[in-house]
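Only one chain comes next, encoded as structure tokens, the form predicted on its own.
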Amino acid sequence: MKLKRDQSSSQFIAQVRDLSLQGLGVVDHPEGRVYFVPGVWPGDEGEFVIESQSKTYGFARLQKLIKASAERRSQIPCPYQGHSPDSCGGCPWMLATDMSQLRAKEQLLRSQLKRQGFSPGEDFEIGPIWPSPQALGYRNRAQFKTDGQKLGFVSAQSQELVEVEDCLVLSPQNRQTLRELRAQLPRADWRPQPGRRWSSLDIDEDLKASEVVANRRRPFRQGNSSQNQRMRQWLRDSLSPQSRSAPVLELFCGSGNFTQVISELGFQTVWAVEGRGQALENLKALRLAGVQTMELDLLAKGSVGPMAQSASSSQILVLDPPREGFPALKHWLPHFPHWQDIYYISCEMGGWGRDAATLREAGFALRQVQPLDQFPQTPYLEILSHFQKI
């Protein structure tokens, strides 16, 4: 829906009543229209300024906080947190207490399930959210932006580079890497290429600052090591009752984070599928027992054809798609009539909810939903789920 800029900058007073799936505050205008606002929390009362709107909803910003929610932090630990043009914007929920963030994520998941027509307690249960052992200092990887003169993150509000000296959500090792990278400035070889505003610097705990090369992407890796181990254990426990002779198809396998679990359990036939890149090369180098690697762009139109020829006998599907989910799932289902169990790992509630509804329409029942907080201080929630053919 097209939004138009509101030239009147009209103001109104309201209380934040909820959060959207994107983590924005939901407020009601006195005339009835709903507005979405960054940098607020349920229970906040404030004066808001309309920034843009459509016929049914709009976006606004907080002009003045009149009364703070009881769940707001008394002091935000990071000086770069916020929603102004000179704020990083990477931890939008750091304004709220850790416990209230966990409750909000559970509530958003329940709302998404209800929106898609699922009723917890009838055929499945939602496990209590698994919190991260560290609410700060957990990130094992990150991507910075630089122009060769300064280094930091691009503000979500202004699209300008916000220079940062430290980042509290990074692991201690990565915080040290950030300091060492900043000490190398200025760097002529970090200047952006023609037509680009910034260069990217990917860091990882297995990479020294001296090994960082501008615009060299690192293979995907789950960003919270402790929570990743919990996810791997969930998959191990979930797959354990299955027959090891049941063929397994794994989509979006990356470097083999979950493929290793499947192989270690002793499944005899595993097709592990990923697009071209270093991740697939890393997986091949592991030489996992029973695993056949396949190179395929899973988001490309018609990608189901090659897979239907190779892995149509698969009975178990394991997938961990990117944030948008797997919209092509509805086109894949008719080609794999033997799928009995689907283990879907998701990092975004909207895409997962859509795909969950697709599976239900295809005759799969939702058996388990386990939320996991992989990225504290953000709205993102990891969802571990099991679907079974009825």
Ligand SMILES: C[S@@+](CC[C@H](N)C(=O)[O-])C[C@H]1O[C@@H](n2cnc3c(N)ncnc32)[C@H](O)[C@@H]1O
Given for the second form:
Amino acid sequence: MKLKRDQSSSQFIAQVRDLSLQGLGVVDHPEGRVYFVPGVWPGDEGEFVIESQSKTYGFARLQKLIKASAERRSQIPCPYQGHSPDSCGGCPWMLATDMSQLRAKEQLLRSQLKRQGFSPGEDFEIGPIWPSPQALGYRNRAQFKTDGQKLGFVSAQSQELVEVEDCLVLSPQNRQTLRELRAQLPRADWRPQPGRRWSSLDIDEDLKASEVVANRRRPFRQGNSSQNQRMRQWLRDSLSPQSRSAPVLELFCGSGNFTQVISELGFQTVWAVEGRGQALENLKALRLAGVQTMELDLLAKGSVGPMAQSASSSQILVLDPPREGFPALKHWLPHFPHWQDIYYISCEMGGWGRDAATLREAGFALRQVQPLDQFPQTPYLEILSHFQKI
Ligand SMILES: C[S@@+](CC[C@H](N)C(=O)[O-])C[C@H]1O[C@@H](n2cnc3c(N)ncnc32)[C@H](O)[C@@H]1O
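For the form predicted together with this ligand instead of the form predicted on its own, what are the coordinates?
To see the whole picture, the full complex is given below, headed by that same chain.
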């Protein structure tokens, strides 16, 4: 939808009544239109300025906080947090207490389920959210940007490079790596390539600062190690009653984080599919029993063809797609008539909700939904879910 920048001096006073799936505050204009606002929390009362709008909704910014929500923190621990052009923007929810962030994530999931026509309690269980053991200091990997002179993150607000000396959500080891990388500035070989604004520096707990190479992307890794262990345990517990002779198809397997769990449980036939060759190489190096790997762009049109040929006998589907979810799911379902149980791990509520509705229309019942907080201080939520053919 096209949004127009508002020319009039349109200010209004309102109370934040909700949060959107993207984690923005929701406020109602006195004349009825809904506005989305960054950097606010339900219960805040403020003066807002309209930034852009369509016929039905718009975006606004907080001009003045009149009354702070009782759920706001008294002090925000990070100097780079905020929504100004020179804030990093990576932790938009750090303004609220850890407990209220958890409540908000649960509430957003319940609203999403309702929107998609699911009613918790009737035929499926929704567990209380699993909080991260650490609300700060949990991130085992990150990507910095550098122009060779400065090093930091790209501001969500201004799309400019914001220099950071420290980052509180990084694990202690990664904070040390950040300090060591900064000590190497300026570096001519970190200057951006032609046509690029910055170079990327991927860091990881398995990597020393001296091993970091500009623009060398590392394969995906779940960003919070202790919460990843809980996700793996959830999958282990969920799969364990299944017959080990049921063939398993795993989509978006990455370097084999969940494939390892499936193989170690003793499933005899596992097809593991992923789009990034380097991740698959990592998986192959694990030499997991029963696992056949396949490199495939699963979001490309027609990707179902090769899989329908080799894995049409699969009875169990495990999938952990990127943020966009798996929009092709509805085209895949007719090719896999034996799918009985689907374990869907998701990092994005919008795509998951759409795919959950697709599964229901195809005759699958939602049996379990377990929310898990992998990224405190952000609106991101992991959803661990189990669907079963009726
Ligand atoms: C959320 S990660 C999950 C990876 C793995 N399950 C794990 O726990 O580490 C999503 C994976 O999908 C892969 N991916 C992204 N786009 C893809 C595509 N178009 N086709 C196939 N795989 C893709 C990424 O490389 C990444 O490994």
